[in-house]
Amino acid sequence: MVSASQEHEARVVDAAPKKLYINGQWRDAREGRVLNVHDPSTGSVLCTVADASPEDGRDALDAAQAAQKDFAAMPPRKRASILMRAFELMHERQDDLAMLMTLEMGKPLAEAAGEVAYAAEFFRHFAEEATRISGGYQTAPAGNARFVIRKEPVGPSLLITPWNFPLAMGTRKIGPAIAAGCTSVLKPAELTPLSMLALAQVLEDAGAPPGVVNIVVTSTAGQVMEPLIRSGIARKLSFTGSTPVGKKLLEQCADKVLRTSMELGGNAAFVVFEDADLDKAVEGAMLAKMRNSGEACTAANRMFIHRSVMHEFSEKLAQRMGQLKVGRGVDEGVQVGPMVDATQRDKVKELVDDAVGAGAKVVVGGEAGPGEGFFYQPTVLRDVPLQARMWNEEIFGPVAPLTPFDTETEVVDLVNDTEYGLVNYVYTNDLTRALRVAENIESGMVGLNQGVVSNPAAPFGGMKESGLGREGGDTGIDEFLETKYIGIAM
């Protein structure tokens, strides 16, 4: 007998878009290619979805290029308007969006259906913001000239995105490009690309023209974006995922000079002083840890606690960390799901066998999990040796490895002993001491006695290799506008 849940899963999967997204025509690949998408929590094929070959790109290309002027004489408050109603569909299809999205990313479904609404908050923010691009007018220091400042949108936008948010990551580029009056060209990850289609189902059906947003989805990335890249239509590269593939890009769009953001890997640390309020500290810790099963860029990757609360932190968290529920997103009373792949499932093994061996204590897990899926157990260890692999390289999984310090100037060396800046994370109860440990941190976001950062109305971004530009916030949307100066004389 088929359950209510399963009869959920198979309508959603059955009525999700599977085709191109181009030029407002849902359509198969040109060459007939189709990629397979599956479910992590038991490695079986979901369904297939077209699979784009590098004409495809252009195609799509093509389209947000005719499509740019238009879209850009718009009037913001009508841009406005079809992102609010984005936002308004998003919460009418929550539940429908967050099964889709544990099905092929493997979160569960309560985390999914908050990912929905956090994706959501992008649109609403970007709509206020379209309506308040604003340039100036001012006298030149001389007297005989009048300098007016216009804001106006970059043009064609290539946005790529990756598999661990795979909604809001979206709404976080397509919002501002929208607002700002940018058609686009959005390439979601080969992992989880459903729900990036059934985001451009509710783009056209908010009112979007056609051209504005166009999907493509593929197995041969490089194959299929560095051309666009290359192209001289596109005019700016929002990109989020790993570091290496960042500067690839980087080299990429030096060709034609385009503009660039870009939200790359991270190794946050998490630091739990003496004074610090241990309870509140490990709430934080699980929020910085296990939101998204630790595959996050902002995950806490390196957590240092003072040597005097070492023991009771440590026992505390994994007391929490032990009583997750793991399994399948679906399920009810799941905290904890697969990993995306069983390629990222064996890298976190390796890096925990990799600290063990190194001689790092396990507190609770350690383990792959049970099941034909991609399943990790929730994980602490004690005393992870500076030399261990996961101090320089993202973890993105469900483990917390803890290490002892002593002195403030000794953890901010810590901290900032790596080559990424994107976020950490600081607990104790000095204002002081906060603030000044909180300005000799160099990363783009510090979370001063909380274990999320994450913000819609909040610059979103790094510093050295954890990227450039920030998305979010009011800064946002400028990343999407160029600048223009125009002289008068008097």
Ligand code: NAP
Second form
Amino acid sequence: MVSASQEHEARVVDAAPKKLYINGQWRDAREGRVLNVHDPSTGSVLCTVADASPEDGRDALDAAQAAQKDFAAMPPRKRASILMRAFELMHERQDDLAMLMTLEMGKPLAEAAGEVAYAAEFFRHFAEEATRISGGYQTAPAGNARFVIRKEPVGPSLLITPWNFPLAMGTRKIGPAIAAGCTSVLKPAELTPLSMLALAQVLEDAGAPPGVVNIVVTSTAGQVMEPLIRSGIARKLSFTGSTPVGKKLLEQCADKVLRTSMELGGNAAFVVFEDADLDKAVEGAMLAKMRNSGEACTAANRMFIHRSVMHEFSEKLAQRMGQLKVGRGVDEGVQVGPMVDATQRDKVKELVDDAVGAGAKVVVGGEAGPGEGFFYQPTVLRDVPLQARMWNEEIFGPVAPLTPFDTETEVVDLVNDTEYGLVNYVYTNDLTRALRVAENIESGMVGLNQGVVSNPAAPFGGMKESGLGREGGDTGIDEFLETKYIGIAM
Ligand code: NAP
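Switching from the form predicted on its own: structure of the form predicted in complex with this ligand?
Every chain and every other molecule in the complex is listed next, the one we just looked at coming first.
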């Protein structure tokens, strides 16, 4: 017998848009190519989606260019109302959007529903920002002129998103682009195109004019995007993904001096001092490590625990990790889904094997499985030597490596000993130390006694090789605005 959940799964996949969205039209790829979308919890094919060629990409950018002038002139209140309506529609469609995301990406349904709400919040936040774009009026120091300072949309923008947060990484870019008056071409990850296509449907239903947002799915990202970056038509690239790909795209952007926003990789430390509330630290560690099954740029990748509390902390964390229910994200009570694909699962396995080979002790987990999907067991490793690869590479899986430290100076040096600088987490009940450490660590964000920092109203982004620019907060919209100064003789 077919269960209600199986019926829901079949219905959302059937109803999901599977074509390119260009100039307000749903269309096949010019060459008729399609790509397969998989369910990572079984490895089976869910459906096929149109697979864009470079010509399709160019059509999308031409549509964005054609729509730019009128869209820039649209009253801010009207742009805001598109975003606000899209926010409402995302909530109305939350169950279906969550199911679609779980099926293509693997995360448990409850987490997927949380991501839909989080993603929608970017639309509400930027709807509110759209009507508050301000400028200035200033007297020249010599008194003989006036300066009028105004903000203008950057222009047609290219947006590239990863698979780990298939909706939120899109709304975090589309929200400010629409608020600022920029048209865009968005390329989602090949592994998770369905969520973004469903979002295009939301935006169409919310009244976004043709050409304002165009979605191009492709299995040949480089071939489709590089000509667009070098076209001279696009004025901006906003990218979320890995640091190596981000560096390559920065080089391409230099050609036409594109404005760039780069949200890249992370190597977050999670520091627990001896005076921390250990139960709260374990709670925070579960969030910092296990949100999105560890497949997050903000995931705690290196856990530095004061030697005097190491035993107690590791036992408590291992107990919590060992109790997590692993399985298909659509099943009742599941807390940890599969890794997104076999490559990701094998990378996690390789990093754990490397650490164990170097002398780390497995407290819990340490193995792949169960089942046919790309699962890996929640794992806690103790005494991970600093030469293990996982201290320098993103694990991107449900593995918590712990190592002890003795002094504040030592741990601050350890935290900063990485080319990344996205986020770090610190647990201590000593206020002065908390602020001192937060000021001394090199990252765009710090979680003080909290394991999650993402919030649409806060500026999200990294230092060092974790990126350029900030998304969200009151600065997020600036990434899509130019500053123009008009000098007036008096
Ligand atoms: P990725 O391999 O860098 O891919 C990201 C996006 O770039 C995908 O859409 C990908 O398309 C596309 N891409 C790859 N090569 C390209 C090229 N030559 N030209 C144009 N586009 C190209 O990263 P991922 O594995 O999807 O995502 C995980 C990474 O994202 C991690 O490093 C994580 O830390 C980072 N991340 C950062 C943030 C942040 O806010 N800082 C948030 C989430 C994730 P295909 O799918 O077709 O390859």
